[in-house]
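Single chain ahead, written as structure tokens, the form predicted on its own.
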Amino acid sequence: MNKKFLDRIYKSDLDLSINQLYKEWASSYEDELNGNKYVTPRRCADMLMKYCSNPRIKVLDLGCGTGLSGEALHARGFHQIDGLDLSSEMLTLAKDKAIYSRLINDDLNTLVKLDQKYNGMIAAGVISPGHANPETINVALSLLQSPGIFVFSLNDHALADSAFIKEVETILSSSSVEILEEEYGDHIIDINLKAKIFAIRSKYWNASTD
């Protein structure tokens, strides 16, 4: 399988801005990732479903790209899904899937607030060196209703970066959240890249509440 963009995306000396790279990648993004067995969207959707028995909640798909995570959520019964991504080109393709209630064009690294909060949220394959920075986790939690649940992945590159691990440790030491699960497994199988999926829940949340 050709890895035209996967060969470039994790390089520290990337010769394009992330926004420009995703602009060029948009049209072939899904073929390349699916061809290399990208499984993190499915893993994140499965974990959200595991800890949320009510699929009618409003979910935010952070860094939704062309909608691979949205499709995984939709397949598991979540139908009230908003998506956010910095790439307008990717959002155009996500819109064509007709699975999102709303699509938001914004950058997670500069996002301050939205006009809505969510009971569920996923960030699949988004928080990583050179992409969404470690502080994105705190930004995401600020968009979460209390009660609420946040599922996110950190790939091997993020897990090897002390800034990302420190941010996770700081968040998990807070009395306002609890960790439900950490699961290390496949991320993009054919390039032998793995990721750990985290599920964080606001304490005292009854996940089956309407």
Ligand SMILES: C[S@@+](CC[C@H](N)C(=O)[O-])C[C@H]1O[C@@H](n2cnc3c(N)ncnc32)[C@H](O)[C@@H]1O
Second form
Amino acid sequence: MNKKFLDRIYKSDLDLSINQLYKEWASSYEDELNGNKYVTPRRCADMLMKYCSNPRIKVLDLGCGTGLSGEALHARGFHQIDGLDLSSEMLTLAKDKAIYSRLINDDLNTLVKLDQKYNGMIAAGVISPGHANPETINVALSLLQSPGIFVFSLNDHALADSAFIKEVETILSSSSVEILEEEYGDHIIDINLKAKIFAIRSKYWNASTD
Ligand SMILES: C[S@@+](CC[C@H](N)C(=O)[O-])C[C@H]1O[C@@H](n2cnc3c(N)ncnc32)[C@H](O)[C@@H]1O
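Give me the form predicted in complex with the named molecule now, not the form predicted on its own.
Once more the chain from above appears, this time first in line as the rest of the complex follows.
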């Protein structure tokens, strides 16, 4: 299967901005990812379902891209899904799927503020060097309504980047974060890339505050 953009995306000397890369990639993204057996959206949706068994909850798909992750959520019965992404070209394709209630064009590396909170959130293939930085984990926790769950993936490239993973570990070891599960497994099967999926929540939720 063609790996035109997959060959470029993980290079540390990427010669264009991440926004420009996804602008160019948008129209062929799904063919390339599906063709190389990208399974992380399914894994993230399964883990969210495991901890949020009520599919009527409001879910935010961070870095939703063209909507592969939203489709995986939808297939598991989540039907109140909003999406957020940096790339307007990726969002245009996500909109065509008609599965998102709302799509937000924003950069997770800035202080994202939204006018509502969510019960569940996923970031499939988004928190990674050159993409959304580790601080996204704190941003996500701030957008969750207690006792909401955040599920995200870190691929082998993120796991092997010592500076990046140190930042992630510092955030995850904070006294306010509870890690419910970590599962290492397939990410993009045909390029033999794996990813660890995390399910976390804030430790300090209190049912009486909801
Ligand atoms: C590998 S794609 C994953 C898309 C989708 N979640 C999926 O599983 O197919 C990464 C997505 O993250 C988005 N992204 C990268 N950095 C971002 C940032 N700082 N803020 C918001 N979105 C970002 C890209 O535009 C792209 O759509």
